[in-house]
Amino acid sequence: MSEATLERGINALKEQIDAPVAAFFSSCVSCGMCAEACLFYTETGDPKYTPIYKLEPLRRVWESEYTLVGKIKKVLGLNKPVTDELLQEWQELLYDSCTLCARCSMICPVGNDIVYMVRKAREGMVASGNSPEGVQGAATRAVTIGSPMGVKLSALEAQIRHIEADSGLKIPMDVEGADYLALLSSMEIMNFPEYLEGLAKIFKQAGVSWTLCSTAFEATNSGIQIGSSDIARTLVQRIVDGAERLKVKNVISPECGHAYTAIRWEGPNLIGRRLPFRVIHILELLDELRAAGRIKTKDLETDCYTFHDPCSIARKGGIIEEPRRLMNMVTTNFVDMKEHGKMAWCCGGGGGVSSNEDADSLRIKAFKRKRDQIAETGADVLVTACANCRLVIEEGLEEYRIELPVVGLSELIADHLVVDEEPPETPE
């Protein structure tokens, strides 16, 4: 790394130190409780995976630039500077071993938002060229192609033709004035097309006015994962432009955790204005349709089903009771994991970890926590509401030679619908 690149990284770290970051570092009591909240620590026992320790580069910049003691140390040459070697070493800690799940933030006894600081630290890593190649590639494809997996509109259109031919359903595209704009993740398009078919089936039954957008169908925000606000802003703006062009009233975040965080919670701050539409997660919408009596189910399962809470949807988004009400629409034998909802354990692949090949072996070790959680329930089927979680869990179960079906909640609802000949009238 050149000195100029290192300086850009350090300057980026300086810029990220706002009042919350300064307050968090000042109030940290070094209790270590955040370690027990992190599956990378609990499953390896290595103290370097303690969440607050992952922030050492950012802490050093804060201390030397913004504290009296740090400034004195700097003058006397007693400070520990941020170097190229330090940033290279910390790439593993900030990217390979952090899914941005925020469980550590929930545990902190003084209320420090550690994940907020990890996001800030990643900004400096991106600026200094120390983000993982896999995550860099995903972010580049998201900006230039429109999808982190390189999925183009033609691929989506091919899936739509296939679904329409097989099911007889109509999947609308670029319908101006629709009530809902549905977003998709690349994984749903390529790995789980049954999600889109499920939406079409449910929305037809419920009489929902909806559409896809040819210029803004991708919900995945690689800018959030890599830690670049500039990239995140570009991807959010693309969705906002598409929604405004079609004059929709609502934007549906799909079964994807961080996509929901990106557009609903961070979107307005990224683009600097309020969103001109309501953002709703698909589980929230399905629960609203359930409560209104617009979808009903039949032939409930009797096998034991359990549910994995995606971190960004449950812990960070507050969508906890909705999926459980929906689960009771499809099974008479639902069992929760011991630690679920806001304290659920991560699958180990969020925050860009699953797209980072460097993290593969560590991710598999960390998956032991979720493996054991699932086994404790005795479930016959695992249900979740995030395509990334679903893929990561499937890979983890395969690695540990466990045969267990993993399904998405939306398509499960679609499979159990009571189908009327005529859909209910859409309320005014």
Second form
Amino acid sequence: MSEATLERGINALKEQIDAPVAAFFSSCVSCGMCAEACLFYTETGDPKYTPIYKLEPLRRVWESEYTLVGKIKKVLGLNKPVTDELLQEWQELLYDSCTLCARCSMICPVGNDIVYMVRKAREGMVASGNSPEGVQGAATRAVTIGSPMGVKLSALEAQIRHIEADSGLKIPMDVEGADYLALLSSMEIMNFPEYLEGLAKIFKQAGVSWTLCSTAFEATNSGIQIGSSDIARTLVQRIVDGAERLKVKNVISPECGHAYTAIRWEGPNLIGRRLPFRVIHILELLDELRAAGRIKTKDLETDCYTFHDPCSIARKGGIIEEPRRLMNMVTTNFVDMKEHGKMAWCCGGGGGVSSNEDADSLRIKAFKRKRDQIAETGADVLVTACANCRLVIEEGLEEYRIELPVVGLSELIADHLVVDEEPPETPE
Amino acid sequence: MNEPMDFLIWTRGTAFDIAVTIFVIGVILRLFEILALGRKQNLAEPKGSEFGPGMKTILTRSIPDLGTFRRQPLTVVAGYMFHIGLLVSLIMFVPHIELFRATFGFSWPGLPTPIVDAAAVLAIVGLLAALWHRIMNPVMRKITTWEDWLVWTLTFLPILTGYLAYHRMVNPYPVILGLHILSVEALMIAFPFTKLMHTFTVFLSRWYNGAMSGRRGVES
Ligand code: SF4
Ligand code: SF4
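Next up, the form predicted together with its partner chain. The previous block was the form predicted alone.
So here's everything in the complex, that chain up top.
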């Protein structure tokens, strides 16, 4: 990457401004409703966390570059310029206190898609050298080592050997012409290997032809979290190359929410062409298998289970009904939280917040919202579908000394799967 | 000719023409300024359509989310009050419709004056509540700029003067009517260059929001 300077930052912001951004800033009536949608405001009561306020640097660039009044003000020296100090001050607002959860975008009465602009504003922060160190480190590791947590292929292979030895299942690697290429997140590899084992079990039973790829196994994209299209592009390209090398028709995004956003929605735009394969989220695939009768479950739980919607999957990805149908495959006692689906509250750790140490104490405060939401359901078990949400929630619960098991939905399906002695032939 | 009459004639003539010209050209310019920025083609395989969901969000965003409404009811209630009050007094008051017919050649039936009168009161109370809220609420105080005060004043004055004029509460009548027209002209001149533009851009914003979500298969 080229050296970060204020000028580059301002230019990056300029480049990010498009008609929607201009319409949004023109429409804002300073009503403050977006604050009520944002967990960083509701849990702290600090007005500086008002979503639209987080966009002041971008707003200033828009005003002075793209409006008549702003241009006149600039000539007369009446404009408020974007300075290094301003960007430094805004680092906390644009990173520590925003998980890119998009809840504010659902609330604004004039229809401003605020998260769309936060994502864009971060490009200017990176270009001007104002992104937090923790997220920078993750992004650098993702490019140089291949994973934000520094997980190498050898570590994945070691996990695979463990899983294969424990379960007797086969985890295919680099199988050319497989129907599905499964991606993983580092957290799933290191903290929740149950996910990979679950996949192997389900796919064997359902007769799904699948593979992992040794050159593209990491699905997460720190470039998107930090706001660097350059890094994001490199990481997406890695997956596209891997998928093309193995000639797969479908790529499975893991549970991890932002990985889905990265490959499904941003991926094609980053590399500048349509993807040569279909991207499907694991929950979508499991729901398809369910609908086709290719997976069945047994021994349903009777305890009360609730589900946390990862923002990137539900509100930003439209995968809302699938997890509910799947939940009903594993428990007879599923309860939704009051505000769920597209209005779900974030766990507080998305959008790079969980890898940003500066945000640690704020994140724990913000977690109160989820904590209370979970408590309200009275559930015995919390299920989610994102390794990052899962870790953040586990940590939050521990902080508030609440004992509650947190489980991933895919592995839960695997646990309750009806396994035939002789799995059927691949029907496709 | 007495002076109040001259003043009224001026506000109805020259001043009105200037204001309308600035308003129309300004609004077109601002909309062009926004739309000319365009949007990059989105290459991601869509999960839903854009146009329909965009149009739908234009309508549905008028209804607040219940959970958020409970957190901040005054914003919503005051907002509804003054928008409805303003709209009714603007387009349902017979003299306004007459002016419209004289200018554009077509008209529509108005509402009985007591109803319009109530609407004006609704708008005044709503605007005062919104002002009080803006002063008291910490979030609004944080994000309010001088422009928000200006815009509030520019919106409030036409309703106030209109109300005073209709009830003949200020003498001589031509003066207060002239002031009413003048305040509308001030509003029209400032309109394209301030947040008053949201009257038009709200359709763009809501549409973009609904369309971008709709493409991802989400109702926004
Ligand atoms: S809710 Fe929308 S209009 Fe209100 S302050 Fe926030 S961005 Fe502006
Ligand atoms: S995206 Fe979420 S965290 Fe970020 S400002 Fe909006 S509501 Fe707050």
